[in-house]
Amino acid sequence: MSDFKRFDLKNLDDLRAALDQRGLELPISNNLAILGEKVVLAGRTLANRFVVQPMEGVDGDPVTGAPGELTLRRYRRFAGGGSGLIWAESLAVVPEGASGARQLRVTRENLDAYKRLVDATRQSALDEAGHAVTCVVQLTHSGRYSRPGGVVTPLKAQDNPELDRALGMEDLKPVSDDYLMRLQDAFVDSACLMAQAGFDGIDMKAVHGYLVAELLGARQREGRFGGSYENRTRFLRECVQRMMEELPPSCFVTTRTTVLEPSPWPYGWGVAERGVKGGQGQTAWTLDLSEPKRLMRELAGMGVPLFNVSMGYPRFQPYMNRPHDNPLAGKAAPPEYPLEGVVRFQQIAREMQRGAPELPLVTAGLAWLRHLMPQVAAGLVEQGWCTLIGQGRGAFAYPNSVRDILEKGLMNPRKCCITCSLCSQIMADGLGRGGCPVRDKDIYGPELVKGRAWAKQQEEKR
């Protein structure tokens, strides 16, 4: 790895230089209309290659977890922004898998604020972009790090003694396999819903360590769920599966998974034993995708159509899927210049893109790259890395930066995201509301100043 260096490239030769000076590969290509191009999705046609990536606002109402005023007010800008995919961020299914107070909920009583959601962001990309929009929900529970009510009550999928030391969870149980058959029924049951809200797509979301994510990993669990392949990759097949039978069929089914989970072997997802022993009597890890594309090609062979792409738990390393100049507050840098975190996540896209080539694959992890992210974007389509162009961080500082590559051939400098975390910072805090301090500063500036005090606060009573 090479020393952390902060963002200071001023143009696609800094680039080129920068990448050939540590051995780095990335295809970079001036053909940006290649990123207007529509792309034909489960009988739709998307506008163009861009998705606007499922991130928290955490800001829903605390009581009902209905989008508030300023969820509907970060669609409508996502929307008028031109991507022709909106992947709403991730909503708890059930009260007790919420990651905090203000994360989306479905409930049957909170239907109707959906309707309005999804017929906002609708009309503002008619209005502002001019053109349609496809909309994905993604539905999730967050396991070990879930917050109902604020309050720190973590699930988990198995024993990890590394995670376990970590979040201080030795003492805690899995959950059981009578209480995942019921979580089944309560995915079906909020897809559905979210269908009757009009959103085109349902996203089972298997990533960053999230409940579903790590049972994928599960080699030591025992039961229904746990062990074999076969097993641990259960859950979500058979979700899937009841949803595409029990949804319309004007609704799709989808899914955000891991292809990395990094644990010392047995554990992990995306991971081969290396045969060299670490602490605790655990064996170190090497990347092997095999796993991934199985589960990647069989999900496309029951009707998915397409495949949205992370890897890493971000609480530990979001370097891996979010490369970054500053960390959240108390952390260490990166452990290596933020681009080979960039280098990293497209190779893997790649791989996986390359393991069902006919399947659309979202690639992410490129807002460290700026002004200069159009072009990089541009030769991973052109070099078939990926097929569509996820922008989750920086959507949320530029939200129009859609609009402005495909109608100006550039994004303006000034309007990027930054790569400095304070996103981030405000959904661990806690108590704010998400969105970019930096470019949008009137309404979230004040969110990150509440939230970091309050979050001090916290500290100071422990």
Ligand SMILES: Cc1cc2nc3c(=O)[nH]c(=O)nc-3n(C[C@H](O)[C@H](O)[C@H](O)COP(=O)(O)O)c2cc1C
Contents of the next structure:
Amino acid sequence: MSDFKRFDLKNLDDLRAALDQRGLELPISNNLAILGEKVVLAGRTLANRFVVQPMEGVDGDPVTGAPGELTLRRYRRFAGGGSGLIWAESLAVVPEGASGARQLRVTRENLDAYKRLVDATRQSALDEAGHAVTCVVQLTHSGRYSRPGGVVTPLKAQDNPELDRALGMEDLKPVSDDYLMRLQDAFVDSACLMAQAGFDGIDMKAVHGYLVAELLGARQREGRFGGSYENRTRFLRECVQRMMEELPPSCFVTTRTTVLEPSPWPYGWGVAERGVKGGQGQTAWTLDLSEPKRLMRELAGMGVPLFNVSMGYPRFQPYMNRPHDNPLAGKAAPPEYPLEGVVRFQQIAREMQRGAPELPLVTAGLAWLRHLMPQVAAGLVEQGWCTLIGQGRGAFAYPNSVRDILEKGLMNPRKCCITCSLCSQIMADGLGRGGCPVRDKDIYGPELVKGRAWAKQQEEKR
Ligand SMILES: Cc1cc2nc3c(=O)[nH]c(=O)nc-3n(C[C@H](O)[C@H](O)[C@H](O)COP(=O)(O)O)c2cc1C
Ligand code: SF4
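Having gone through the form predicted on its own, I am curious about the other one (the form predicted in complex with the named molecule); can you provide its structure?
Now the complete complex, all chains and molecules, led by this one.
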């Protein structure tokens, strides 16, 4: 039976009791000063250990793919809020790989718009937070979840019976090796453009079931990108290598890479050869981090200076990568108490960080803890579970949280994210521009309403 229940923890004692009751382990520390420590990487000094995680705002210009006025507002707020590193959201490198009509896209023509975005982000950090910020940008291809111009047009890396059935893609042929080789060029060209735009680092995104992540588990695929570990990781490694060769030395290459694509063997990534049936709502897989760790160490050996992790397919197991209280409209409540998801994420991050202790690792998935997050974050860093603390939904809801934590030693519970999934709902509906309709209601309330109405109309037409 599901153990699901919504957040009802008032203080750290309640959190400790909830952990004890379930036999869960999560470090907690009052040493919040550790979160304000500077971190040196790739020749830069991060002002503190906080990172704004990539959060797609679906507010780009549908024609050009350039950032819009709300994009600029979001990044100014993120940077002004005090994080040392802003990890900008996923930008599509080819039009057919966009997740929706309003996803940001890289083209030669919109380079100046990205220059303005980077300049505005840096200026806001200087003006509001009083420090220089480091800016990374994430490059992507949405693969099975591609929706260019808002029209579902999937592209997949391999046949995967379970995903194919769930997504109605049984008749779809995997993309060819030729397509993937052209796509590598597009990733590298886009990286060069984003370096010109002024980003400090480029993230070769390989996470959340998108095309590059799916390739990591393509054991059944033939040709140069499938089968053996070397072939499955080739696309990512070659892109990283080529970017390192072609980017100016001032721009580093990093990756947000999945540590778990939860499909049963021989599909999936981070799964053992012998899977066991999971619990309610889960598929048959058992975690095995040996390949993700090997890849992380190889990338570190190539010169990748930091590593960002996530896990799960947000479409099917959203409770894994963003533990939450409320699901998307019409979807089931999480099959577990969200604290279990928070702990699972942090424990997997710990295993990865221990696999390469010298490589700064960014964690995520902490928003459900609300105002209790800072002490857990401090515990995670103190105990070596991660180096940097990523905030995704927290940055949408409460962009100034980092300044509150570092200056006042607390988060205001009335400003925290309540893990209601409405920002994900805007994305899923595909019309409104994304942000937090709860804590930034005047701007995003109408965007949510508009998107919901449109999605319902589409539903009725079907
Ligand atoms: C609306 C929304 C958009 C997101 N966009 C991205 C994205 O562009 N790239 C990415 O790697 N993760 C994306 N994520 C995942 C977040 O970066 C983060 O991992 C997740 O929200 C869990 O962390 P949190 O508890 O701090 O929110 C998104 C999540 C949400 C809710
Ligand atoms: S809409 Fe706001 S409160 Fe709800 S999950 Fe997103 S960021 Fe959190």
